[in-house]
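The chain below stands alone and is given as C-alpha cells, in the form predicted alone.
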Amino acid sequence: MNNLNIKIMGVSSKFHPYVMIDDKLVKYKKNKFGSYEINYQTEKDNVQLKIFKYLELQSKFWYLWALLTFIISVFGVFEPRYDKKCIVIDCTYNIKLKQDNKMIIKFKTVADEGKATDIEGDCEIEEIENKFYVDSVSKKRWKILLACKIVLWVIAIVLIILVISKKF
C-alpha cells in the first residue's frame, strides 16, 4: 500500500481548487495554518494528480444559474461573489510512488507569469501541465452579469419608490 501525503500552500480563503487523483475527486482538510492536506492511499505505483479551478461562468447555462442565484439570494445580498479576475488554473502531474510519499504544492500569485505552482516532494514527479491564465470569455460574462445586476437593482428601487408613493 502506497501512501501519498499532499500539502497545498499559498491558497487564499476565497480560492478552493479541485484536486483529482486518477480522475477521482479527492477531499482535503484545512489545517490550523490555513493550508490544505490530503492523505491518499493506493495500491498503484503511478498516479496522476490534477489540480484545477472551475469557473461557473465557463458553463453552458451560466446565465440561468446566475439569474436563479441572484433571485434566491434576495437580489444578490446573500450571494457569494464571483471572482472578477476570472483566473483559471490547470495543473497535471504524473507521480511515481514509493511506500511513503510527501509532497508540498505552493501556489504562486497572479503577478508571477507562467507557472501556477511550485511542487516539491520525495517522489518522482513529472510535470505535464502547470499554468494559469485569465479566461477572457468568463471575464466578459462577468461584466455582463455585473451590468445586469446593476440594472435590476435600479429597477427594484424604482418599483419600491412607486409602491411607497402610491400608498401614501
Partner chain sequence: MQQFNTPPAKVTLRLFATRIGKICSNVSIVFLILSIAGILPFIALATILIIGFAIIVFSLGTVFITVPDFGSKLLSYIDISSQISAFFLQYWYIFVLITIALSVASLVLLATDKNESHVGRITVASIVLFITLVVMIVFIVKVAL
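Now that we've seen the form predicted alone, could you pull up the form predicted together with its partner chain?
Nothing else is written out below except the one chain.
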C-alpha cells in the first residue's frame, strides 16, 4: 500500500478548488495550521492528480438553474452574483509513488493567466498542466445571463408601471 500525503496551501474562502485523484473527487480537510490536507492510499505505483475549479455557469443545465434561482430570488434581488471574472484553474500531475510520499501544493494569487501552483514533494512529479485561465464559455454565458436579466428587468419595470397606473 502506497501513501500519498498532500498539503494544499493558499486556498482562500473565495477560491476553493476540487481535487481529483485518478478521476475521483477527493475530499480535503483543514488542519490546525490553516492549510488543507489529503491522505490518500492506493495499491497503484502511478496516480494522476487533477486540481481544478468549477464555475456554476459551466454546468450542463446552467440556464435552467439560473432561471430558477432568478425567479426564487425575486428577480435576482436576493441572489448572490455569479463569478464575473470566470477564472478557473487547470492543474494535472502524474505522480510516481513510493511507499510514503509527501507533496505540498502552494496556490499563487488568482490571476487571469499564468502558473497556478508551486509544487514541492519527495516523490517524482510530472507536471502536465498548471495554469490559471479565463473560461471563455462561462464568460460568454455570464454575458448572455446579464443581457437576459436586463431584458426581464425592463419587462418587470414596464409591468409595474402599468399595474400602478391602473391601480391608482
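Think of the rigid core as the biggest set of C-alphas that the two forms share within 1.5 Å after superposition. Positions refer to the first chain, counted from 1. Given the structure is predicted, the values throughout are model-derived calculations rather than measurements.
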With the larger rigid part held fixed, what angle does the smaller part turn through between these two forms, rounded to the nearest degree?
23
If the rigid core is lined up, how many Å does the C-alpha atom of V74 shift between these two forms?
6.5
